[in-house]
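Only one chain is shown below, in structure tokens, and it's the form predicted on its own.
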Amino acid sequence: MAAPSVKGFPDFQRLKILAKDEFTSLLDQMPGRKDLVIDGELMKPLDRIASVSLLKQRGVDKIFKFDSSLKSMHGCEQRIYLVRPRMTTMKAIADHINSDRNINFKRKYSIIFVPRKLHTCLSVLEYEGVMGCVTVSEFQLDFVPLDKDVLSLELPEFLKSFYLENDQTWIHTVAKSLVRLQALSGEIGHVYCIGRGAKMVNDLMNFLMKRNSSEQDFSRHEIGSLILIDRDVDYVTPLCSQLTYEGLLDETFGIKCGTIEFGPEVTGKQQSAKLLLNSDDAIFEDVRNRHFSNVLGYLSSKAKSLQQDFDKRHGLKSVGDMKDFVANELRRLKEQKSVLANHIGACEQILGKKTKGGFEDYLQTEHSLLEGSGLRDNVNFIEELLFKQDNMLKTLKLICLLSLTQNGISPQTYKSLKTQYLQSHGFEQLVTFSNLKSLGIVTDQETGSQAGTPLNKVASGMAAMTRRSTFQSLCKKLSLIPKSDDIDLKNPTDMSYVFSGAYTPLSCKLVEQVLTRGGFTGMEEITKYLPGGVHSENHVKASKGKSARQDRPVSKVVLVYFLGGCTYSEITALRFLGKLKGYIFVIATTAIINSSTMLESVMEKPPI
């Protein structure tokens, strides 16, 4: 397969075509009319690969959203369930089948597991006595191409499942997604793993691919390097307030599988508007990676330019010119005007939310925590939010950042903040703190059980002196906190612009270091602070007189795979790094997350 040019990206639409063909083939296995019951998590990913009209062509009569609370469902004589492999889901399906059997209603059932069936699920079906009534198959829907450079598994539960519950079920899915990708684009020559999960994925990927030592022509392969990063290597970045346009859209409105829905407050009409956010939208492509301070001004100038194009119709003299304008230009201009109006409305909503509720003070505290300065003032600010019973997620974010940037919170402060948080937001949040402690996000600094004795007080004091925050050490060694306060947000020269110049995403800085050094050599003083360790493999054999690190175009195509999710800020930072260093970054992730969705996934009782 020919390698792409440096300016181009591998064609990931092939993944969509393969998924569509596989799914339609599964539907055809049950000929005739049938109902399709879809797991709520799979509705948007499925919508990206198969339209409703296509489903109708394949005999789908009605489409239902799976509801585990329903004990029975009506419909035609054939039904297909498209679901994630969960035991609770199997119990609900078994209830549906038994309900039909109780009233002697004959129906054919098929369960399609996405992305694969699990023995535990089949055991539930057997226990409920319905295994003989269903046919079981698998639909290996892994990567959903959200854009030309973004691939997502749409598995937000990976973070809780793997890092909190130590459930390795989804590791196979991640490894399989890479195997299928390389079957299309060719094997990847350089692999770099940062973290425990990354190493596990790489080992399983090698096993599934049955890599051999025979030499291959990697110059014909489309992706030069793969960097696997565990989310627990960098929890700080997703907890920071996003300040790029795309990041703020996600935090304010929520972007689901590359789609956003604007309500009447944005559209100015009674009905809502759904937009597909990708590079096909020229206006969005121009503003998505900008710092928010430069977006509204650009959109205003674009609106004036668009109005000038509209006004050109007044200067048309002949009927032919007018006919040509209506046929070719008018529709395009109206579509652009509609999209532009939505983006301007979204900006106004974001601006309204960010100029009230003490956002500037909140952002200042956040940046102060990243710098490691004004510790007492930061704690006071958090306590003030708790007294006011401010948004529980906002307050929890700051508590998390306080702990992560200081290698834990002092026992006295930890106890005080925890007690106040529980009193403000409910004692069920005790489980949330337990979960965050297990993840290593919110911890207290251990001072020892006998710290009261003079000798142990000295030892404790020495430990505190040598405890220097892991995060602060990484900040110093990688220059994560820019020394200059004068960052040009309009024409940035550094990745830190995504956080107003206050902080460079650690994950993206590690990617830069690995590519600059060609591996982890010379990074020992950095990698010793990273949980899970690092690992690298080089499958490219160096030719005589040539280094394995060649300057051919394929070596500039880099796949960065985040396990546990990544943010739009990190995607933006990597795009900027690619322009700066001449790389083509393809970002793959288990899911796209933000601070709220990350915390909600491990909270006992998330806010409604």
Second form
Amino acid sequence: MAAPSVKGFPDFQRLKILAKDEFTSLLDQMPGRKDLVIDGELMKPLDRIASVSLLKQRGVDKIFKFDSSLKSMHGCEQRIYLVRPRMTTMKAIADHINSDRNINFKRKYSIIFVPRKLHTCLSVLEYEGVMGCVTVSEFQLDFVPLDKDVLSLELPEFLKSFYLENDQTWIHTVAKSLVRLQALSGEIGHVYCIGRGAKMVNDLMNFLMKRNSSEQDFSRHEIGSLILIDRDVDYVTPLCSQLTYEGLLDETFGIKCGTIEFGPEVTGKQQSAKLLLNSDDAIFEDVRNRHFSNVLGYLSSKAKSLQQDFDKRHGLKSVGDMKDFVANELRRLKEQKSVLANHIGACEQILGKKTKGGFEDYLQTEHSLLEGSGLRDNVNFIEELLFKQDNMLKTLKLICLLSLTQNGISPQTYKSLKTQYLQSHGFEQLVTFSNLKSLGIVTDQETGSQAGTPLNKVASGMAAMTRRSTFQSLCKKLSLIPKSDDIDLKNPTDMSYVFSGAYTPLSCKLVEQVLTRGGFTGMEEITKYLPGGVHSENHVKASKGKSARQDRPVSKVVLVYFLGGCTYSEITALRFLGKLKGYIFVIATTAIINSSTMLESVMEKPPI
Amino acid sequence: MSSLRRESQDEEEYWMKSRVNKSKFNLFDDNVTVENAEELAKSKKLLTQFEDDDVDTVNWDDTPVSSVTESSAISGHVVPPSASSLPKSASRPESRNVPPYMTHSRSQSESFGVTGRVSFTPSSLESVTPTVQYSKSQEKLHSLTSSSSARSLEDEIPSFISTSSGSKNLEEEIQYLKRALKKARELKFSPEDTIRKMILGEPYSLEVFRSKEEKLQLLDKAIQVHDGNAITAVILFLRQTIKPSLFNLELQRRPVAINHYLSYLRAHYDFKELDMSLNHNLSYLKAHYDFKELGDVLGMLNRTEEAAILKYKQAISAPDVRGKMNALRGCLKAHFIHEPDLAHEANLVEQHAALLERQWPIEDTDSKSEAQGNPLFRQFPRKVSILNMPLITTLYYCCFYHGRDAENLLTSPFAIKKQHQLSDKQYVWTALSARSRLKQWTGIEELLTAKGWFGSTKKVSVIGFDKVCEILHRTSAPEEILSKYLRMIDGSERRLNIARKYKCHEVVVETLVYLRDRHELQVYASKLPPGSLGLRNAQDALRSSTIKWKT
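For the form predicted together with its partner chain instead of the form predicted on its own, what are the coordinates?
Starting with the chain above, the whole complex follows.
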């Protein structure tokens, strides 16, 4: 049994080591000097796994970012492509190979697919006539451990692919990630699925694992339960403005694969700074989960105490003390100081942006949409944003929330808002509205129930039906909108603090319900509103006599897996819930998203 | 014992079914022993590699039926002889291991003509036959089946006996069996296994599946286990190997398959698009074809909206504006106008086309005019081309550069409002911003003046004077202009708040005086810079004896 690491969290460093080993051996399959061409979106994840020096050590000469617009590429006699399996990528690689052939340049090619090769990709290679001169392999990089409690597949396209195009290709990757995780940390006894994709993942996972329930011994396992949750069960939460520090950092600067880049405006210096945001950074760990109103004060008090530590040096009596201070304290203090300066700079930026952009009015509208009050005023506010040609994403978020909270927009308002949106932000956005309609995010009350196609009718019809007054009913049944106005944001008692006490994230509330009830029994009044339905499996009961001790610490370790992405606010809410109820939550997700990245992934890009 | 009987009943049921093929049984008599050899080898393997094969057995429950009914006479003939191995397996606790031989025999039927393994030595059996309690089970089998299929089995049994008499080198036998086993393994194709291989990323081949039913089994299995990659692969295999009408029919019965096919076509279209943009030649036709296919499938499924949006998307991807205009008009005519459900979308596409038709000549004229040094453009240089800009941006542009143009010109803001049926609010908001930016204060006045009865005029604003002030403030209008419109805001409290927000001291003082709030005025005055007009006014008011202050 691998020793559980910090405070009962399973040790995910093992995942990193495994991935690194796998990648190294893949590199070694092509001995000697070689170039590495990496898919842009794999750069950051790979960075978390392998260092440049490791690559160099394994014979990597140059590293290129893959560019599909290039018809040919230079470099040495051996080349490895590390790419996501996409047809367009294959085509570009084939072009590179063919252009080398045309000038009789001899080169060895290897394509490493992350995380798996797809039939369609191989077909393209075959079709382009290059199959014979490439070696094809897989690098099963699934989970990238972003922190001690966060695992991400870094696969943002899951949302569009699965929910919009109903393509199940990535279900395999999700299932596989769980199989591999369980190979490390032991089989998970309880599985709860909320939603359509969740059930599929569970089915495929069972298929891959060949479960043999009677033989399982759950006594040594590190994770007690798994909750799989589909994003389409709760689109509202990711569309709400994030108000925790980590959430705001993501919305303002964009956290990519656990790292953030602060420009000169934050650092106050010429160069920008790259920071790794995780629990190793003590200052960040202290503020990441706080409501923003409670961050700057803390940071400045921290700065003061740091200054005091610095000032100690004036009081040093002997040379020995001085030496000791320089040797031990100074370095730590200096590091802390620079980190602190960056965080304070970031806070100021966030504050500046929020006060400038009429954020308070926006937030007020958002909250009244969630409450379902002041409909006319809210629509007026949205229209005004359209007259002003205010940020197109910001406006669209409110339109989405309007539709989601009301189960579609009344036909007249829908038409008027859509028309004005298109007039203000380009008619190309017609495609966006069509996508949002297919997703069930922005629907027309009249045609909402007829959305989709005859064949999809049942599914989308059901979704539309279940969404009818869904949100408000769920709010009521789960008391998502706290009654009292005075939530103590400093010492919160409720998950809703992540949204200033205006709203408890539905996804997290469902997790809480499932755990306290030990399943879905008694939740029928709630689950009937959830599209895709629920499902639970218990693999432990077969070995009841042996080791089903519910009080074991492991039973408190819960893996929550978001299909289609989750936000930092949700992670924070779950961390809080964990502290409150004594659970240890590990959050897995296909990607970390925020309202902007989520909408952008299904939006039509404006013409250049 | 009871379990044994149940098994034997099952077997009987099973035999009843297989009896269908009985008449064909002896057609390939030569091969019978071959089958047996492999079958025995197989069951030996089963015994030794229990774990390994357990995997297969799970999925097998329903397949014997299909193999008996669906597979051809060739596979039919192998069924009865294998019965000799059946009881043997029945002696094992699981009755499940009965099916695997079906896989085996069936896969053999697939490859029958190809491999033509004629030279199986009958002697190969003897090494196997003695190993397990063969005779016993055979007896049982005999008694069980003698009534129904006596002939076939009796034919079988002597052959066994006769072969066992000829003894051979044991080592050779083992070698042979190993080879046979290997072959059998290679040949063990079933839809389930193939899908499993695809999911596990192992090598597989779809070409061995020739019957439509098997292909569909493949598809259904792939759908059942939710692996998109396998689903797509099987769909493409189907498309390649069965005629379109059948393909479409079967696809339509499986919504999940349709979604994957569409997803593939979309991705494939992107791929061809890339091809086109890189090569600009031959592949255009192909891309066009795939695109047509995508549209056709959507059409076939009555997904009119999706199909229309798809065509729209294609239209707007045209690289040049003229091409885009034509494509939009064509797309509108073909996919939007005749769809009653898409009336609203049709109107929007129409607007898009109309907008481009307006932008095109404006851009043409203005860029020339700018090049010739028109002072207007020199004073306010155009940052970017107006082409492809949103409608409201275009309206702003026209208000800015062509605000006074007559309504019959393309550049006239009012003509734009009319053609696109913009609301008064949309129009006023934009026009006001442009005129404020240009510091056309009289223009703003005109915009906000409505003719009343008998030639009188009054100031009205559809967007409310608070918003007027917001725009003026945002576009840095001078204080006197701002004050003028601040005074038009209804409601003194509101006026006060807005005036405070924009730091319009005069209006704040006025309003406080109006509200007779001496205390607030004093506080406010104390913060005003010395010598300012606002302070003077405030002091005047505070000194005044005519004001009846609130108490």
